[in-house]
Structure formats: structure tokens, C-alpha cells
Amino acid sequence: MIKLHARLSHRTDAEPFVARIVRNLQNTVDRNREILLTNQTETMVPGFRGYLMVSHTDDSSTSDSPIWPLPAELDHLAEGDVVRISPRSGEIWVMYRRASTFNSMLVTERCNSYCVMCSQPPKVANDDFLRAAYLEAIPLMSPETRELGITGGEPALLGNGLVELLNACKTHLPQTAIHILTNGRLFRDIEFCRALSSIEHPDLMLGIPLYSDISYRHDHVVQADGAFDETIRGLLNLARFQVPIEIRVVLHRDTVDRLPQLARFITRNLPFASHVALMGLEMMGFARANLPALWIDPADYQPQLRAAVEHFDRHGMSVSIYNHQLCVLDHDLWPFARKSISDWKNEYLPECDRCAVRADCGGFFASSSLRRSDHIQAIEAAASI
């Protein structure tokens, strides 16, 4: 698992700042917004916002110097990555990795739902600094970035702040696909949908969860009365403004039994959805606390999963299976399985080393050590996918 946060060896009395990593001096654009990643033996080049020394020693730094040894857990930092350094607290946060295809922006930890399996439990504290930090970071990201996620918490709670972030993405990353994870409830406001649509982003998708075809069961999962009605209204409003939608279903004991009925509900009532994602459980946050009530071995819900996938496919709706290992899926479902787990929290087991289809398998969340399917096994002979 790749670390994205670390402690610095010393603190300085300075404000937090966002900067892009530079290793090759020929790539420098604005040194006041760049950090030089260098060997301590090299000649110090003046003018950079800060310096990270790859030697992991601190013998040339003072308490007031913007020079820090690179924390060992951030050895993966490379040219073009973007970090935020908080000198007073002595923290460094990797906000963006140029070489990764799994970059996302956590723009708030506040939320208006309280999902029983939430992997990022909501917080009440003011976190406006997150939006401000990403507004600084977006212009520093590579315009060649293929996709960028926006997540929370609930990003729609930012209101016009979310519109501002999307405008910044359109301006500085015009070729980058933007995928927003939202519960969709606040898009019941038609004017909010209008504002989002008016950005005219060329490649925008909103991923919105729907957990049941029965309102009270969806409301139970998200722990909010009336959430089902608000979500459906939001979906219909977004469709009215032709904003692309992905419907997401996290699979656990409270959602799998009516999965075929939910598939029928979606094809009949929400056929405008561009994609449906059927997702395995990430055992972090509330999912960890509620695991005894939520856990079901994926091998045990294969009939429901298969029926739902076949129904979507038969009705011409794009459908994918996320966060599942190939060895727990019926072979007929393999063409729908995707390698969806972010690289910084993805891992494989020792038995995966001898699996013939490891290269096509999504592996595990690092948190899956808490509970795994009893049917995990290496596949000896490669089968076509």
C-alpha cells in the first residue's frame, strides 16, 4: 500500500503551501510554486518554495529552513507530483501523483448521510481548507491527466464551491475526465443542477448510489429518512440537464437480496444512466464497525449478482463489477469485472503470486485482512476473460 501522508523531521513557522515536485531543473516553470526533490550532495539551486532531500538526513537543515529530508515512506514521489506541506505541524500530504490513474480530490469530510458501510465516516468540523488547497493544486496538475475523481464526504455540500472546482478543472485540465462521487440528494434543487450543467464540462460523470428499489431499505442503508426520494429526484433533475450519471450499488447483506429487483427498477425508471457499478465492500470506517451485520461472502451472492448483471446487459445498460477477486466470481461474470481498487490501497495475497489470472484480477483492499471470502484460491490454468 502506498502512503500519501507523512511527518517531516522538523517544523518551521510558516503557512501551509501547495507545490509541484521538480527533479529535473529543465522542467521548472514557477519555482515559487515548486519543490525541488534533490540529493543533499548536489548544489542547492535557489528560488524554490521548498526542498526535499532524498538522503533522509537532516544535517543541513535549521528550524527555520524550508529544507526537509524526504520521509522514507514517500520515496515514491516523482516529477510532477503535487504535495501540500504544513510547516508548523510538520506534515506533508501527497495530493496528486502524475503517474497514477487513481487520483482523487477529497474536498470535504462533511456529509448529509450516515451510511452503515461508509469507508470515510463524516466529520462535522469546518474543512474549507480542502477546497482551497485543491484550487491551488489543480493548475499544477498535468493537463495529460486521464481522469480525476472528486469525493468526500458529500461534495455537493460545497454548493457553488463545487461549481468553482469544476470550472478550475475545465480551465486547467480540459482533457481530463472528472468523476464526482455524490449521494445525489442535493441535486433535488433544480437550480443547482442548472449551475452544474452550465459549466459544460466536456467529460463529467456523477457516481450516485442507489441501494434498493424500496425506499425505506435505501433510507436504512444511508441512515437518512427521505433520502431515497431525494436521490431519485436528483437523478431525474440531472438527467433533465443531460449530466451523465453512474449508478453505484455497494454489495453487502442489506443490499444483495433484492439486487435483481433493483436492476429491474433501474432499467425501467433510470435507463438514462450511462453506467452501473456493482461494488464490493471496503472494510474501513463504519463498514469495519458494522462488519458482523454487513458481511456476506461474495461467493454466496453469485446468483443475485449474476441475475442483475445479465438483466442490465440484456437491456443494453453498461454494467461493471468492482472490488471483487476473479476467483470468487462465476466465470461468466469475468468480462464485467474491473481492476477498480486505487493503487495506493491495493494489495495481493501470497497465493496470488501463482495465480494464472492475477494480471487481470483487481486484488484486495488493504483493509480486507479483516475478512475475506472462504473461496480465495489461485487459478492454476488461465481462462479467457
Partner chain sequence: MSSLPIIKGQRFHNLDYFRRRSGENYRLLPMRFIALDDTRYVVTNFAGELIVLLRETMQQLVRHELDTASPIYEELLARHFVLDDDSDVALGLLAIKYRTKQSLLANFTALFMFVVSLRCDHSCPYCQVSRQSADRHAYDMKPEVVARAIDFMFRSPSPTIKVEFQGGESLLNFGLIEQIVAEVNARNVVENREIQFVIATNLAPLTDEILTFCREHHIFLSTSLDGPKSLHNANRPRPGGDSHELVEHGIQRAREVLGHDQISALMTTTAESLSQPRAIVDEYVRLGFTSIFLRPLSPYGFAVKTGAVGRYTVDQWLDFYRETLGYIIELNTQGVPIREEYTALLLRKMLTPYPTGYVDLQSPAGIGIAGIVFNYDGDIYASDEARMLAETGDRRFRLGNLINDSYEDVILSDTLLDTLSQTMTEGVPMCVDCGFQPYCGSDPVYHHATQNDAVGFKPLSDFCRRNMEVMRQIIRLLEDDPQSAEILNTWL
Given for the second form:
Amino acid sequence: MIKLHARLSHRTDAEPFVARIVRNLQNTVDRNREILLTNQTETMVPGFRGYLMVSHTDDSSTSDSPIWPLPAELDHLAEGDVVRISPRSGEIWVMYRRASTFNSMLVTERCNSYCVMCSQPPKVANDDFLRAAYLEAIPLMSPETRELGITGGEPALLGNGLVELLNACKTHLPQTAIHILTNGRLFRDIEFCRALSSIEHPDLMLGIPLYSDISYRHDHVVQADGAFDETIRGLLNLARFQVPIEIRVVLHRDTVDRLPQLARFITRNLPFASHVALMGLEMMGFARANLPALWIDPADYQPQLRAAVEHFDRHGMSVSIYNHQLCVLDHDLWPFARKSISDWKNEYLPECDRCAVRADCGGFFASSSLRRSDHIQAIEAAASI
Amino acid sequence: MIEVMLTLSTTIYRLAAIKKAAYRLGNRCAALIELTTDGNVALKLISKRIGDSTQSLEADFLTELLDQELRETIAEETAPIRNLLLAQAFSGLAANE
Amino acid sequence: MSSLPIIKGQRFHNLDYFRRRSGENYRLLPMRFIALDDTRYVVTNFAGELIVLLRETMQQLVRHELDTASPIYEELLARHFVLDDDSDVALGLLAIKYRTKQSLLANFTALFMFVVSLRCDHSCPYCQVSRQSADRHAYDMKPEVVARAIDFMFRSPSPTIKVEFQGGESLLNFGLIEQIVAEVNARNVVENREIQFVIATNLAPLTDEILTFCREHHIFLSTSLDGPKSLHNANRPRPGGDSHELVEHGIQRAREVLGHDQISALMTTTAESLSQPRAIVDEYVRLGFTSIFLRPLSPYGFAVKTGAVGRYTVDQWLDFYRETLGYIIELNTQGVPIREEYTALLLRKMLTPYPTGYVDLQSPAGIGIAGIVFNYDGDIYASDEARMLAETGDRRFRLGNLINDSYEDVILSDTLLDTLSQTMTEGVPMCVDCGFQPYCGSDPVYHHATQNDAVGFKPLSDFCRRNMEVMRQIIRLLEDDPQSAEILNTWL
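Let's compare: the form predicted alone is above, so bring in the form predicted together with the partner chain.
Every chain and every other molecule in the complex is listed next, the one we just looked at coming first.
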């Protein structure tokens, strides 16, 4: 697992700041918003907002200077990455990694739902500093970034703040596709939809979960009365403004039984959805606490999964299976499986070294060690995608 | 000519249901509908089908009559929401402009 | 759920908690039903969603005695047949879905048939048109008629327009086809519609020159293939008795020049066809078609004169349909990709939220709205059947003439509008509460031709009986035969 947070060796009394990592002096653009990653103190170039020292041995830095040893767990840091340093608390946070294909902006940890399998359990504290930090970070990101996620908690809780962030993306990263993960409930407010759509972002998609065709079953999964109705209204409003939508379903004991019926409901009532993502459980947060109730071996829900996938396919709706290993999926479902786990939390087992299709398989969540299918096994070379 | 005579209570069967059932079986029989002095419906069904039987005609008519009764019940209960549905579907407030 | 954890003071509630407002007082949403068989009903809603219920279940449902803990209750909730206190998006969703199903109406007329000639070298006894023999040019469409027709056509607001050339044998006036295509394309530079050209032809007059033209202008060909050689030639006589050979050769040439899928075929069922369902399908497969349209005889034109119509009953045709469909499905399970078009159309109506434009299954009727015919003499007809009726002397559905009448005269005529409104299945006896109403259509021309009443007394209507039984067969297969259902679901 790739670490994105670390402690700095010392604290200084200064405001938090966001900066881009520069390694090669030829690539500096605005030193006031850059941190030089260097391993030589004697030729330290002045003017940078901060300095991170690789393989630092000299402890002579004063406690006031913005020079820190690079924490060992952040040895992956590279030019073009964007970090936030909080000098007073002595923390460094890697907000963006240029080399990653899975960059995501966590804009709040607050949420208006309380999903039984939430991998990022909500917090109530005001965390507006996140929005502010990302507003600073976006102009520092590489315009060649293919895709950027906006996630949380519930990003729509930012209200106009979300509109601001999306505008910043359009301005500074016009070629970057933006994928917002939201429960869609706040989009029941048509004016909010209008505000979002009027940005006219060139490549936007909202990923919105729907867990059942039955209102109380969906409400149960997200632990909120009326959530189904709000989400449906949100979906319809967004469709009215032609905002591209992906529908997501996390597969566990409370959602697999009616999966084929949900597929039917979606193609019948929400045919404007561009894509459907059927996702394996990530065993973090509440999912871990509720595991006894939620866990079902993926091998045991292949019939429902297959029926749902076939239904979408026949109705011309694009569908993908995420977070499932190829060895637990019906062979006919392999064409729909994607390598979807963010690189920083992606792992394989020793068993996988012997597998003929490892290169095409998405592997595991780092957290999956808690509970895995009984059917994990290397595939013999005869099988193919 | 096969004929079936039925007396139907108007407290149990709606007149509209009786007429509709008779209409639906119009390829099979002709129907004469009259009200009796005590407010019931006297129904005569005259079969158009060669070799028909009174039992078969009566049974088929009663089955159809029950279906029509069911339809009347549904229509009554759903009339207001049907009007709402049509209004919403075709008014400017519908979400899919 | 096993005992609920409490995390940071927040308890997780179980399903029953969220279910607490559901079920108690469910209300019915608008629905129609009809018997599927002795024990079950087909029940449909305004959006065309369907569910099959046991009679007892239906009765319990309507008496508000249905067990709301049962799986069937959840199906009824999800498919919008009932409503309860837990959710109130059902009506909004239903309204959108109903609107979507009606949405093609706003596009208005999308199909224009140009009868470019009545000449024909075939003399099929079931022919719906009275044809003239090949040397009588008086029955070709005149240039001034063409110009007016194209003007009229572009008055329609439809963003997509299909121009279909009909006859007689339309290729016998190929020069006129070339002209019309050129003029339509020229006009379309400004109009910017999506135009599709189709030529209906028996392929006998096909030449390389014609094929080259079709390739250049992306023209589709639609031909008649009634079955294997002996059946086809018996149904479709021409001097030389070689209709089938010409069709087979024409199909091959057309595919070589235009592409495999640029030519389609349909068949007409005669009394002779009834005994050969498998042979007919095998012939379609042999000639590389992946689609077949099983069509009964229409009671118009020469089909009436020659007595071709009336030589078999609707029930005999239904037996033929059921057997043929069964054989087609069997071929599908063996990996042969062929589907029946009428069935596929009904499946789309039943299983998808989208509307279909097929003229004969619309309410309000497809006449004038979905399609219009320009006859060789400039007369405008509400449909091809209306024209056929006129050729036998009944001009009830003639809407006007291109030379004398304006677009408004025609489209706003009483002939058209009264017929449309008076025959809508949403408002006529039997249709109004029929379970199949969302999938069916009104066919005023058919009912006028057969019963002298555009509305039609449906208990005596073969149109009604045929459609009902076809739909029952499809729904029975979907419901009771998983292997067939799987195949049918791939025809969407």
C-alpha cells in the first residue's frame, strides 16, 4: 500500500500551504508554490516554499526553516506531485500523484448517508480546509492528468463549493475528465443541478449508487429514510440537464438478491445512465464492523451477477464489474471485469504469481486480508479472456 | 338456439360490467338486457355458435363478468391518480423537457 | 442482520425499521389486464410494463388483501403497479415513462411512400395493389407530382425521414427514383434531416447500374421472399416462372455491391405457406438473412379479388406463427442468428422504455401520423392499405391530392383527424381496458375494409384476435419457457 500521509521530523510555526514537488530545477514555474525535492543541502537554491531532503543526514536545520527530511514512507514522491504541509502539526499530505491514474480529491468527510458498508465512515467536524486546499492544488496539477475523482463523504454537501471546484478544474485542467462520487440526494434541488450543469464542463460524470429497486431496501443500505426518493429525484434532475451519470452498486448480502430486478429497474426507469458499475466490497470502515451481516462469497452470487450483467448488455447499457478477481467470476463475465482498484491500495497474493491471467486481473484491496472468497486460485494457462 | 337466462343483482354486479361482458362475448352470443321490477338485471344470452351448450355459455359469461367487475373496481379506485398521471406526463412540469 | 454494532454513538437500523411505512395501506396505480390463460392474467401499466399474476393474486390485490410481505408485492411496487407510504417517486417515474412511450408522436410523419409505378411483371394473387402490365406508362408518377410530394414531405417536423419507393414494381421506373433521390438530397442540404431511402422491389429488373446508384446513395433494398423455390414461385408468378431465381441472384448481387445487411426480405403467408413453416425459415437462413417478418394476408386489393384472402382462418395463421416462431427459437439455441421481426417489435414494446414507429401498431393510429403515401397520380393516402382500398373503389381514406390540396388541408382534414381520434384504443370499447393496449394499435383502414366501421367490433376482428394471440404466445414463452425467454431477450 502506498502511503499518502506522514509525519515531518519537526514543527514550525507557519500556516499550512499547498505546493508542487519539483526535482529538476529546469522545471520550476513559480517557486513560491513549489517544494524542491533535493538531496544536497550545500547547493540549496533559495526561493522555494519548502524543501524536502532525500537521504538527509545533517540535523542542523533550524526549527524555523521550511526544510524537512523526506519521510521514509513517502519515498515514492516525484516531480509534479502536489502536497500540503501543515508545519504546526508537522504533517505532510500527498494530495496528488502525477504518475497515478487514480487521483482523487477527498473534499469532505461529512456525509448525509450512513451506508452499512461505508469504507470512509463519515465525520461531523467542519473540514472546509479540504475544499480550500484543493482549490489551491488544482492549478498545480498537471494538465495532462487524464482523470480526476471528486469524492468524500458526500461532495455535494459543499454546495457552491463543489461548483467552485469544478470550475477550477475546467479552467486549469480542461483536458481532464472529472468523476464525482455522490449519493445524488442533494441534486433533488433543481437549482443545484442547474448550477453544476451551467459550468458546461467538457468531460464530467457523476457516479451515483442505487442499491435496490425497492425504496426501503435502498434506504436500509444507506441507513437514511427517504434516501431512495431523493436519489431518484436527483438522478432525474441531472438527466434533465444531460449531466452524464454512472450508476454504482456495491455487492453484498443486502444487495445481491434483487440485483437482476435492480437491473430491470435501471434499464426501464433510468435508461439515460451511461454506465453501470457493479462493485466488490472494500473491507474498510463500516464494512469491517458489519462484515458478518454483509459478507457473501462472490462465487455464491454469480447467478444474480450474471443475470444482471446480461440484462444490461442486452439493453445496450454499458456495464463493468469492479473489484472482483477473475478466478471468482464466471468465465462469461470476464469481458466485463475491469482493473479498478486504486494503485495505492492494490495488492496481489503469492498465489497470483502462478496465475496465467494475473496481468488482466484487478487483484485485491489491501484491506481484503480480512475476508476473501474461498475460491481464490491461480488460473491454468488454458483459460483466456 | 341455445339461450341462457340470468338474473343478476345490481347490488353485486355493476350494470356497466354486465354490458361490457356482453359486448366482449359479442362474437359468441347476442344479449338482451332488461331491468326487472325489483331493480335486478334480467339477461338473455342467445348463442350464435352452432353446437354451443348452455353450461359453457353461462360459465364463460360469468367468468367474463367477474373480470369486468374487477376492471370497474380498478377504474374507480385509480381514476384520480390516472388523471394526475396524464396531467404530469403531458404538462410542462414533466422532467424530460 | 446479526446484532447491530454501535459506532461512535450511531446505531445501524435493520430492514424492518426502514420498512415500517410500507405495505400497510397500499394503493393501486392505473392498470389494465386480460386473461393469459385459464389461471393467469397479463397486467400492464401505462408505461407498458407487464407482470403476470395468478387470478387469485389479482383478486387479492384489488381487494387490498395482498400479503405485503410476499415477493410478488415487491415486484408490483418496483414495476409501478402499486404505491405505498414509503416512497412517492412512482408517479413521477410513471409520467416520464408514459411520455417517453408517446414521444415519437411529436416527430409526426416519418415515413413517406412514393408509388412511382403501377407496372409490374409479376402477378401475385395476393397482391395488395392493382397492377398494370409492364407496358402501360400512364401509371407512372409525373414530375409535377414529384415536386409537390417532396415539398409536402419536408413540411413534416420529423428529424428522421424514411423515403420508400413502392409500386407495382418500383424499379420499372428507376429513372424517376433517381430524380426523386437527387431532389430530396438537394433539398436536404438546407433541411438537414436524417434521410433513409428504401426501394421495395421483386429484384427482377435489377441491373448493375441500379446497384451502383444504390451504393452511392446508401439506399436499402426490401424484397419479397416467400420461401423455397416451389412455394415462392407458386405464390409469385411471372412470365418465365423464375421469380425465385431472380430474387436469389438479386440478393447475392445486392450484397456484393451494397453490403450484407443492406437488403432485407419479408414474406406473405398464403394457404400454401401454412404447411411449410420450417422450409420457409430454412430458406431465409440459407440465403443469409438474420431477420424474417411473418406477415398474414391483408384483406385488400387483388388479394380480395382473387380470393387469396379468406383461404385460411386467423387460427390457422396463428398455428403457423407459433410453430414457425418455435422453430426460429430452436435455431437460435443452435447458434443460428435469425429473429422474427414482428415478435422483436412487440418485445421492444414490452421490455424496453422506448417507443416504436411501426405504423400498424400505433394508437392513435399510424395512418397519416406515422406514414403517408403519395400515389402515382398525386393522390395522398393515409397508408398503403388505404391506397389498396382505393384501388378497389373505396376512397374513404384518401386524404387529398398533391396538386389541389395544401399540407394543412390534408393533415388537418376531418377524414384524418376524426378517424384518428374516434379509433384510438385508449377510448374504444374493449381496447380501453385490454391488458395488451400498450402494445397494440388501432387499424381503422383494416376495420373499415372488413367491417365497414373504422372502430371495429373487436370481438369479430381478426386483427384483434391475431395480435392478442401473438402477444399471449410471446408472454407465455417469456414466463414459462426459460430457454426461449433467454433467446427472445437477445432480440431487443
